[in-house]
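Only one chain is included here, represented as C-alpha cells and corresponding to the form predicted on its own.
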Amino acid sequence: MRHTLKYNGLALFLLLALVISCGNPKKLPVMGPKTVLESDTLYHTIPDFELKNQDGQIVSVGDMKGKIFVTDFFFTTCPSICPIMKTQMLRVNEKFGSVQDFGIYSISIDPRHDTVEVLKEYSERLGVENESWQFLTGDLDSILDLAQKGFLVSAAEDSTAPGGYIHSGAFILVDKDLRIRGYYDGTKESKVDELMKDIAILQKEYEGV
C-alpha cells in the first residue's frame, strides 16, 4: 500500500511537472542594450539602411520587419569560415526558405569585390532558388557599422587577416520586430541544429502558443 502511495504520488509529480511545461514554453531572450522606464522596456533594434540584393534590388530595415529572419556577414572571397558557414545557411534555407515571414540576409562585408553581379553568381553556385535568402552588398562603413551597431557583431577590414577581412562566424536570430533573439556559431552543425530549433520557437511565439 505505501509503495502504491509513493509511485501515484510520483506519477502526480511527473504529470504535473508536464502540464506547467507545456502551460509555459521556453522563450527565447531579447539581446542586445535596453532602455528601462516606467512602465514600458525599450529593446535595441536593427536600425534602418538601404543595400542592393543579387537582383539589383534595394533591401531596407522595412523589408524585414515583420519577418523572423537570421543575418549573416560574409564575403565571396573568404579563404577560411565563410565556406562552412554557407554550407549550414544552405541547412537553415532548406527548413526554412519556403515558410511564409521567414528571411535569410546574407550581407557582403567586402562591396567592392562583392558587386550585384558577383553575389548573383555566387547565390547561383550554392544552388539558392527561393526569394528568401538574400545577398547584399553597399557602401563599405554603412555596412561595417550596420555590422558593429546594428547587429552587434565584429567586421572590419584588417590586412593581416585571411582574405583582407575579419568578421564574426554568428547566425544572428531577428524577430519580427527587428530584435535580436539569438547567435549562434555557423560554422557548427550543433549550434546550427539550436538556431533551427530556436526557429521554431519564436514562430510558435508569433502564433501565441
Given for the second form:
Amino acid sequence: MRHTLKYNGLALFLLLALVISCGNPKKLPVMGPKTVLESDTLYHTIPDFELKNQDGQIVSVGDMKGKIFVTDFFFTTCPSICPIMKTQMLRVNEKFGSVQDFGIYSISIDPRHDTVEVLKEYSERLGVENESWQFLTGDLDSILDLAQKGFLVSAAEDSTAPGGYIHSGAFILVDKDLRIRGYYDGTKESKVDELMKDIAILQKEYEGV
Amino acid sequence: MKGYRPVLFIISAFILFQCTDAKKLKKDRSVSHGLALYTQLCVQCHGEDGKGLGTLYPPLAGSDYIRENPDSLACIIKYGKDGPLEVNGVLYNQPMPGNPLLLDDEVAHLVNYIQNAWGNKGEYIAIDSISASLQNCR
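Return one more block: the form predicted in complex with the partner chain, after the form predicted on its own shown previously.
Zooming out: every chain and molecule, the one shown earlier first.
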C-alpha cells in the first residue's frame, strides 16, 4: 500500500512536469548587451548598413527586418572552414529556403576579391537557386564593423591565417525585430540541427502560439 | 598419410594467405593513414563522401581526371592548383591550396586513400613512386 502511494506520487509529479513543459515551449534567449530603462529592456539589434547582393542590388537592414534570418561571414577563396559551413547552410536553405519571411545572408569578409560578379558565380556553382539566400559584399571596413559590433562575432584581416582572414564559423540567428537569438557552430552538423529546431521555435513565437 | 593432407592444405593456404596479406596490409595501412590526413586536410571541400560541393569543388569519387592523371594527383595535393580543371565534363575553377609541408609518405597515403575510397579502385602506390612523381611536378 505504501509503495502504491509512493508510485502514485511519482506519477503525479511526472504528469505535472509534462504539463508544465508542454505549456511553456522553450523560448530562445536574446543575445547581446541590454539596456534596462525604467519600465523597459532595450535589446541589442543589428545596426543599419548598406551592402550589395550577388545581383548588384542594394541590401540594407530594412530588407532583413520582418524576416527570421541566418547570417554567416565567409569568403569565396577560404580554404578552411567556409566550404563546410556552406554545406551546412545548404541544409538550412533546403529546409527553410521556400518559407515566407525567412532569409539567409552570407556576407563576404574579402570584398576586394568577392565582387558582385564573383558572388554571383559562387552562388550559382553552389547550386543556390532561390531568392532567400543572398550573398553580400561591400566596403571592407563597414563589413568588419558589422561583424564585430552588429553581429558580435570576430572577423579580421590576418596575414598568418589560411586565406588571409580570420573569422567566426558561427551561424547567427536573428529574429524579425533584428535581435540576435542564437549562435551555432556552422561547421558542425549537430549544431546546425539545433539551429533548425530553433528557427521553428522562433517561427512559433511570432505565430503567437 | 591420409591424415596429413588437410594439415598440408592448411599450411599451404596459410602461406599463400600470408603473402597476399603482406601486400594488402601495406595498402590497408597506407589507406588508413590517408583517411586520417584526408579528414584533416581535404574533407572540408571535397566532403566525407568525396563528392565535392556543387560545381565549386570537384568530386574525387568516380573522377575521370584522377583515373587518367594519376601522377598529377600527388602534385596537386602537395602544390595546389590554380585555374580551370575539367572533371567528368564539368569545368571547375576554384583555386586549391597546396600542402607544401606534407612529406612524400603522407602524400602517398593520401593518394592511396583517394584512389581506393568511395568505390574508387586503384593499385597500391609505393612512396618511391610518389617521390618520383613529385620530382616532376610543373
